[in-house]
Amino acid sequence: MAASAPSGVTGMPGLKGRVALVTGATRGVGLAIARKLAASGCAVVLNHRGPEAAAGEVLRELSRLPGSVETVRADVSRPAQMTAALRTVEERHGRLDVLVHNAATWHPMPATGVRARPLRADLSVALAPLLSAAPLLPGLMPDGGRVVAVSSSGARSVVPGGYVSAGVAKAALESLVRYLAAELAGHRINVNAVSTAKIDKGPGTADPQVLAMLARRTPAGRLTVPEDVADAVALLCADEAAWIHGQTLVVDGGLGLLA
């Protein structure tokens, strides 16, 4: 019998009265996060770059969970525009807690025909808003923290259908959080990532007999969604987790276990 996908949200303990800031929270695995995120009784800051009206659907869907939402609008690619994010966190709250990074994007070509310019835009998103954050973040979080990217499984692994770009840009991203990790551990801040496979988002997912295909392959039974990335994220935001510094976890279902 196959298993079936979470329902509902509940809080992770411990979280309560948190400042999160979660880049690309308006949908997909970062909507999940900060679902997860304002459950669990944190202050989450979500950031978009598209119209305002979209945004607003998604604060009144999560105004109803314990934490509070609100949102910051900036291109976190674009480096000014990332530390006015975090600047403006700091202003409403007095402090940063947790960092998530999930922001990304993906222009599908193939590894014998790279086009520069939109390589460079895959990576910039990658890895812009992490390093545009990291100086302040000492500042932000002087308690200590967490940082917490979203990665994927084209890290490590070719991803057919021209995912080259993406998986660079992830690679090179799973590798700053290694450097930033030993950089920030002895400000008591931690940095890790989450990674994951294909993720069904539901009915709106693309290749509906690839998603079969993965889910008969996946030893816990089914595909990934959203919620167990976004569990993911939390569990490594616990208290519990302190002593966990530069590691990617890897959220898939056991799927990237098999030859």
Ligand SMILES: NC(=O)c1ccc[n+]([C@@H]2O[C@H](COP(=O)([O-])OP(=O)(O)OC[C@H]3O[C@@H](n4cnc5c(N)ncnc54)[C@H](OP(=O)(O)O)[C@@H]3O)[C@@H](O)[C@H]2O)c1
Contents of the next structure:
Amino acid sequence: MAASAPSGVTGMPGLKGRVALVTGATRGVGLAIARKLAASGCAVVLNHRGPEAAAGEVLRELSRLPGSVETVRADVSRPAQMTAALRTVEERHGRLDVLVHNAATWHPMPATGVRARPLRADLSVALAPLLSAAPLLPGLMPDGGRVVAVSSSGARSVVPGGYVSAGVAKAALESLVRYLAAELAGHRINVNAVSTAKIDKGPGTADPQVLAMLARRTPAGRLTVPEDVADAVALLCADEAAWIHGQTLVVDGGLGLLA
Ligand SMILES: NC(=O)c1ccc[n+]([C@@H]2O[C@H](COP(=O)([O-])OP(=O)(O)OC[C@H]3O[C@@H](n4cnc5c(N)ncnc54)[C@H](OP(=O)(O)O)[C@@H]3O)[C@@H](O)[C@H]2O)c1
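Taking the form predicted on its own as the starting point, write out the structure of the form predicted in complex with this ligand.
Following is the full complex, with the preceding chain placed first.
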């Protein structure tokens, strides 16, 4: 029997009142993370790059949850805009407790024909947000906090279909997570990553044959859905995760265990 995906959203105990910023939060995995944190009673600031109007629908949906939700518009690959987004959170809430860096881009290309500009773009979206935030975090998180980056199995394995620039960017992101974790641990700021494989984001988002093949191959019996990643992010934000630093938690139903 196929395993069923989680239905509904439940809050993570202990996160009520935390102030969280999620990058790329108005669709896909970022939206699931924002929803989970809002369900946990957090004050969630959803970063988006596009027009305010597009984020309105998302705000309406999440406003039914126990936490509060609002948006901040920024292209987080641009250091000045990422810094401004963090300052906006500080002005509105006085501090930041949780920073989830989820935003990503992927420009398909072969490894034997890498194009410099799109490679730089994928690297910038992966790295610039945390690099820009890092010097500000001890001040923004005076009582400690959590930083969680969303990574991909393509950081360690070869994902077919020209994933090289995104894979290299995620490998660099996971490395950056370790370096930041070591430097920020003394400020009681935990920096970790969650990594996942191909995600089922619903009809029309990926080749159904590929999804079915991967679901059959996954030991736990189904593909990963955005809510699985959101649950893992929330786990890393729990008080009980306070001693976890610089780790990449794999959330894939066991798919990556197979040779
Ligand atoms: N989907 C998968 O199968 C899969 C597998 C493994 C890992 N992941 C990881 O999971 C995370 C989310 O994936 P997803 O599939 O949900 O992605 P998605 O649907 O492509 O959404 C990415 C989000 O990031 C935003 N974004 C991109 N560049 C940005 C920038 N410079 N500034 C601000 N926002 C920006 C996008 O905004 P716009 O709407 O403006 O483009 C979008 O909201 C990513 O880190 C991805 O690498 C995904």
